[in-house]
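The chain below stands alone and is given as structure tokens, in the form predicted alone.
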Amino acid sequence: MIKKVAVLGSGGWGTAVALAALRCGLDVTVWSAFKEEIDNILAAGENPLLKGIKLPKELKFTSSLDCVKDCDMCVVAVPSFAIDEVCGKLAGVIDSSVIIVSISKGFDKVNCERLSQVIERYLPENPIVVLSGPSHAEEVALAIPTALVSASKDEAAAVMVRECLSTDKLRIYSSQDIIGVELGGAIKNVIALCAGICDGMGLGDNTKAALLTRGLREIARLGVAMGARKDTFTGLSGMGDLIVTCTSMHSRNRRAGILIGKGNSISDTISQVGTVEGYHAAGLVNKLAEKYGVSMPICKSCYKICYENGNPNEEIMKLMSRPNIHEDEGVSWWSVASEEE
């Protein structure tokens, strides 16, 4: 039964889903390997990535990992690039009983690794669960109805986290796909920056229709290709979350690709906004396309953006002059999806 949970990474994410979990009546710690920013915290009451939302008395902060020894519950919720340094340090202190949840969406920036098999590789006798969704921080923070997926290998652990974090404001639905749940939410990040840029630009409802629409096909192809089940990509973790973040100004995939349509550098774009995963990932969402030989047009042209100082309005013409197809054309992944099932 889980009673006691450890929150790593004090970012707007990770704090919603501590308070989401005090909302269950467990008791919640939120650590952050930054003093000062713990301190900024407790000082205002408030996290200044969730303005306007007074913390409980009863969430309490730490900067000391000692939090983990007696937890039932750890929630990592520190962005991609961080993952490895952090569950390093988890290795040999938390104990092997105590059920690992994974809230960050990325890639492993070293060998394209997912989030879990980071985490897996570090506490192997740990069961593991990625919780994903169409979920932005600012409101789950406020309560506001949300459906999650809990997904494992280990099914008994999803059910539980799902039963856990539950409430009439956080639906969360179980699943045993952990690959697709997990790539549905870093690739969707990619799609969200290539969104962003189209708002940016000028451009249409139109655009952004068939954007997301065939951007949820390449992130469906690439993930069957990599052992997921075609299904979960109609789902929260795939089509939910892709709609979400790339229509919301919480987005900052989707603001920082505003900043790139309108003529940002990069570079600016990323110190105006912050952590941009969409950036990170589509350098290694190419490299996976390649390994797997699927075909995804529109994040390779949004590695080009990115990458190789690729201009927007090109790759745009260059995705709409390709070679008119059936709809259905070159979908055998889907076929053989099917069969296999």
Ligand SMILES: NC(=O)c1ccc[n+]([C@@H]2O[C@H](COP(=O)([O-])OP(=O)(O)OC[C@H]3O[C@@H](n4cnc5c(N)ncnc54)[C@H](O)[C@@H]3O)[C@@H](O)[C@H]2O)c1
The other form holds:
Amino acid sequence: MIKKVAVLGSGGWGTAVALAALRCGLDVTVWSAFKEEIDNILAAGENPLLKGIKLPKELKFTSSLDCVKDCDMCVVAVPSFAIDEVCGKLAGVIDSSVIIVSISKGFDKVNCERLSQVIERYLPENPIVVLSGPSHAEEVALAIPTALVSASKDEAAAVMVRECLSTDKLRIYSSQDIIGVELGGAIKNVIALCAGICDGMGLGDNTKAALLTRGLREIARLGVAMGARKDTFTGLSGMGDLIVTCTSMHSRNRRAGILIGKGNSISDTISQVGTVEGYHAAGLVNKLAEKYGVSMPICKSCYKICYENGNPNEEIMKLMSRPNIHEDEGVSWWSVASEEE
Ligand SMILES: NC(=O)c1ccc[n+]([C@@H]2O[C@H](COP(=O)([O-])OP(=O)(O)OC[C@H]3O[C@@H](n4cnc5c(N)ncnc54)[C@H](O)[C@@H]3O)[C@@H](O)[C@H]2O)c1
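What about the form predicted together with this ligand, after the form predicted alone?
Everything in the complex follows now, all chains and molecules, and the chain you saw is the first one.
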């Protein structure tokens, strides 16, 4: 039975999920490694990243990691680059029965691991659940109807998270495909960056639709090669998350892409927007595509723009002038080895 929840990370998403947990009657404490962040939230009575949303006094905030000592569920909500450091602090402190719920999206920057693999490295005994899907923090915080997927190798843990966080505003489906659910959430940020670039360049709806459709194929192709189930990518954490991220101004990745598409440098863009998971993911997806021998031309173009000073116009020209093929070339579009795209 889950009663006490610790949320690690007091950013927009951590706070939004903390509010969702509070609506379920749970006892919730949000932690930040940065005391100043907590002081600012408490002084303002709101999170500056969720402007205008008053925080109820029942929602507790702390900069002491003691909050994980007696919790039943620990939600990890820091950016991908901080997961390793934060999980290092949990090892030996948190009880092995505590369910760890990863709501971050991205990859470990050193060895391209999925984030749940990083968590597992530090906390091998704990049940680990990935909660993902189409979800802007701003909307979850306002209790706008949202649907997510709770995935774990441990089915009972996935169901437990599903049951304890579901309300009539937040519908959660469970899944055993933690690999697929996690990869959909991590790689769609690369496609969202591309969607923003197209928007910044003033390209059209046709371009965006083509990008999303072919981008999803690339995500699925790599996902299947890494052990995911193909159907997961047509679900909430695949297609669902791709749609929401590529079409909304809430998405930092898309906003960053718009700036790049308008001619801003990568470094200026990142300093204006803040955490851009798609930028980090573009580099790591490029490595994974090479490792698994999977063709990912859109992600490759994104990599070139982000890391090799590639020109967006030229990259789009290259993508559009590739050899013509059947849409479902190969045995099936999920088949990795037979596809030449
Ligand atoms: N914002 C959303 O709508 C949303 C939705 C779904 C998933 N996500 C994912 O959730 C994660 C967090 O996103 P966010 O929007 O809340 O980010 P954010 O930048 O708003 O907040 C990040 C939090 O992590 C903390 N942090 C940063 N570096 C740290 C470190 N080295 N050690 C400890 N804490 C550190 C920050 O202090 C902050 O509290 C990302 O992986 C993002 O992709 C975000």
